[in-house]
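Single chain ahead, by itself, as structure tokens, in the form predicted on its own.
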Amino acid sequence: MDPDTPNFDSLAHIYRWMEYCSFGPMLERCRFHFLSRCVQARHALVLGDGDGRFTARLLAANPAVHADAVDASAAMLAVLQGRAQSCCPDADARLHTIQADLRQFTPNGESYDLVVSHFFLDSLTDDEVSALVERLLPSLTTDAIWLVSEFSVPEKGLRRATARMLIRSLYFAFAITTRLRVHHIPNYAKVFRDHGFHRREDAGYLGGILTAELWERRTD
């Protein structure tokens, strides 16, 4: 593993409580907003799901889906796998965990109809998001959907100032605890559009400071 890779191992067992203490259940609600749209998925690629709350819910909600969960943190993957096993008796058969730095990860020729990145893209630069999408595209089906949950900065008003201050403080905290070197949310929407995706649905939480988005691949 690259020594510059952010290390989230120390947060694996407290990440959920850190969220609840700072945002209550809102990040979790944002993650699960489009879960019902995943019932037709058969092969999911889950990027940086942390302690695995979405992955476990996905496996429970869709008994036919198989999921590959990728994360740089071995500790996070262990918690994710344990959570999935506790709610799905057949999780071992349907879940494959992969420890890898997603800044270099390339799928192994799989065909994914669902990609999930909840509060993960904010750990990448614009160029890294673009490179990731380019590496994933050959392994996506023509009708693949991509679920995104992220922090967002409202366009105006007090909420804009609040969001900018909040996001700045989060980056500062993660720089100290995980060696994260990114300092702002990338323009992933532009990257997605440039690579043939369109945003089909979105929903805001906390006055627009959190966003849940469903992107759909276009091949025409």
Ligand SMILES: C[S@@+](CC[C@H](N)C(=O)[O-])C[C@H]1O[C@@H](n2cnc3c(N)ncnc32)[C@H](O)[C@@H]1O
Contents of the next structure:
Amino acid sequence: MDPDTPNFDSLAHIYRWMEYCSFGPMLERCRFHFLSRCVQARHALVLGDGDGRFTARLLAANPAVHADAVDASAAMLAVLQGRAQSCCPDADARLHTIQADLRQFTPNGESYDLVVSHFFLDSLTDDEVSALVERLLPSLTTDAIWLVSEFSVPEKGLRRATARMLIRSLYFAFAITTRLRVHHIPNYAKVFRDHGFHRREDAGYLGGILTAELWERRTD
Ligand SMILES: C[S@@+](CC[C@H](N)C(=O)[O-])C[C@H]1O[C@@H](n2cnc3c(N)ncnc32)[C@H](O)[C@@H]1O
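Now that we've seen the form predicted on its own, could you pull up the form predicted together with this ligand?
And the full complex, kicking off with our chain again.
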């Protein structure tokens, strides 16, 4: 792995508890908000799912889906695989884990009808999100959906200041623990629109500081 790649290995076993201590169940609710919309999916690409809570729930909720889970962290992928195996007896047949830096990753001829990125796009710059979408597009079906969970900065008021402070402190903590070099949430919405996606639904949590979004590819 490139020495420049953020390294989340040391957080793999404590990530879930760090999250519960700081946000309670809110990130979890955000992550699972659109899970019921994944029941038709047949081949999912899960980007940076960390300890695999979403991937495990996806495999359990949809017995027909196959998932490719890509993450740079070997330790996160090991936790993800263990979690999937403990909740789905056939996980080995339906889950493929890939250790790769998503700033370089290109799928290998697959055809995905579902892409998932929960609290991952914030690890990338605008240009990196754009390059990632361009590399994924040829491997997405024409009606693919993309689920996003992210931190968000409300337009105004106290919640805006709170969100900015919170996001700054999270980036500071991740810079120290994982060598993450990004400091701003990228404008992924613009990148998605520029590449033919439209936001079909969204939901806010924590007064709009967290957002769950369902994007749909439009090829007309
Ligand atoms: C903040 S965690 C989010 C984990 C999970 N998706 C969630 O909902 O909490 C970010 C994850 O993305 C992975 N990651 C960060 N940058 C990456 C990159 N450039 N390539 C691949 N994985 C990366 C990390 O290893 C980590 O597992």
